[in-house]
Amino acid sequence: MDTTRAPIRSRGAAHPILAHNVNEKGQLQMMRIAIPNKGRLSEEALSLFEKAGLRAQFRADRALVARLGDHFQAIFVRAQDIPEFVADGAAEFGITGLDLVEENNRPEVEELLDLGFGRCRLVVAARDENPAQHPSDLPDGSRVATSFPGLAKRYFASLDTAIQVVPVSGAAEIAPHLGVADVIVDLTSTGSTLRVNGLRELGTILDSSARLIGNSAALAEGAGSQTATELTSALESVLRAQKKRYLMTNVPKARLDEVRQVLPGISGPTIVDVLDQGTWVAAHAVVDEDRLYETIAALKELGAEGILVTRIERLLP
């Protein structure tokens, strides 16, 4: 099925709402980033920005805005409102779930980066006794309780199934048990909440995670385009580093060829001479976190000593 957004319009002149954010040279000044005002997405987003060197600076504990370095201003709003804020030009960037971006379906919004956190799935679920095994088994006229009416309608339309949407703002799991809906379309991470409430999944509509989005017109060219590239690169460097570690060790020079096979690094390990009689060298390399155990064991087999592993804050290719 196809739940993609309508085609993003061509990049062109800046959105009129953003005019106050442009100086006399046509350069965009401090850009705004809409961030969820509470919950895990908010915490993860602020942590990511801080690691990228953009620590939030609040004027008060409950401030709705904060500075992010010298070039950005964070505005804190409901996660579900962020796609609309970005589309309308109230913010040039935003961080929110892909599920909310797709539900709003605004062509002015451009997806810039998958941030990896906040992972969940939008699924179709029914009571255990429902005979349907897949959403396509549901008959026309089925009642679907959901807070994602747009995605639900587009999904079932792709199955040539006419549905009746029952709007809910939360706790959709109870709807089938009350007889107000036949199935639900709702978010789940593990499926445990569905099972506890006597529901089972029939199919997945969308795999979602937090995304960095932007206003396509505001980021079309010039300063806006450059800022989008720089911000995306900064955040991506943090994400890239999260699953990597920097390893340093002394290895026998005579076994250097074998060490290179164990420590390929990004473009091969960095080899530094050790001030001894020339029998040892220091090898430095970036390694995958999930390969550390095997890598260290292989290095020790080759006679490596003084192995040191550290975290990496940022990693640019």
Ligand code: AMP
Contents of the next structure:
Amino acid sequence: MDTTRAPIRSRGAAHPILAHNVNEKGQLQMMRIAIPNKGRLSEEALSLFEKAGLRAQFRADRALVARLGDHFQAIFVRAQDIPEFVADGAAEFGITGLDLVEENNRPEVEELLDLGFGRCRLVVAARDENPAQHPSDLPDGSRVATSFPGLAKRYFASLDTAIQVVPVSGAAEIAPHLGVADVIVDLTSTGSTLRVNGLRELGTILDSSARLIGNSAALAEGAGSQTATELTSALESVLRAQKKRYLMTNVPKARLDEVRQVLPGISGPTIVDVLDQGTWVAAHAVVDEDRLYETIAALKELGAEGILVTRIERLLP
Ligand code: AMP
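Pass me the form predicted in complex with the ligand as well; I've looked at the form predicted alone already.
Time for the whole complex; same chain goes first.
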């Protein structure tokens, strides 16, 4: 695979995302973003970048490198390896689960943004018949099957419990049933895998979701810091927009004061004249998705007609 950094030509006019470094030969280089190469994290990350105006352009099927918009190079690697790649500076930025960032525990990695997807919890779970109610009830010497040995050790050390880690690379749920471990430390999302395997949660070690991370040395330097601010703001604008809807409606002009109470908008609703005898106006506003139902009901009470709700792609404050 060709992972050498493609020099990009200076474009004369400054672009809002200055995602490049200058190497020792004075060439401009794109910054790299490490993205999981498969699974939901991968799909959601690419979709988020695309909505932020950074579409992945692959040269070939299953390519491990792609252009991300005009300004970044994406490298596709295992989610587990991303904290390491970012810590070592192989990529300036990365997207991966907080669980993997915390397990890796490298001081060179900075968390930049919670992306909200890939939510799961790292939990301690025991067989239903285990008498423990909480992880602190487990005796010294307990055997813990996990693919998160770092987080498990740190957690039990904080409880002053000396554990013995039984390393597994997956399917930890079986270990207590085989008698090779007393409990497991594993990820769960709906909890159904634990239940199906006769396991019960004793406690949560970490609430995890996908994060944008950055290399601290790159972030400390001018171009890196500016790119991080711009990238974070671009992704945040998409995340913010996902929780909002744009609502347009015609309302009787006489009820405008009451409409303003119902439609706060970001800085109040936009009111537009309707070409009639002056009895109606159009009101436009950004509304919280989770308040949409009651907002529409309240507008209808005020005589609103022709209510139109649309998604918003990006929302910059
Ligand atoms: P559950 O929904 O609790 O039955 O989880 C199903 C399986 O998916 C479990 O084995 C978890 O280890 C795994 N899992 C759930 N959510 C995530 C996630 N966000 N990242 C990685 N693995 C996950």
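Only the largest set of C-alpha atoms that superpose within 1.5 Å between the two forms is called the rigid core. Because the structure is predicted, anything quoted here is derived from the model rather than measured. Positions refer to the first chain, counted from 1.
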Problem - Rigid-core frame, C-alpha of E43, shift of 2 angstroms or more between these two forms - result: no
Exercise for the section: Determine whether the C-alpha of L275 shifts by 2 Å or more between these two forms once the rigid core is superposed. Expected result: yes
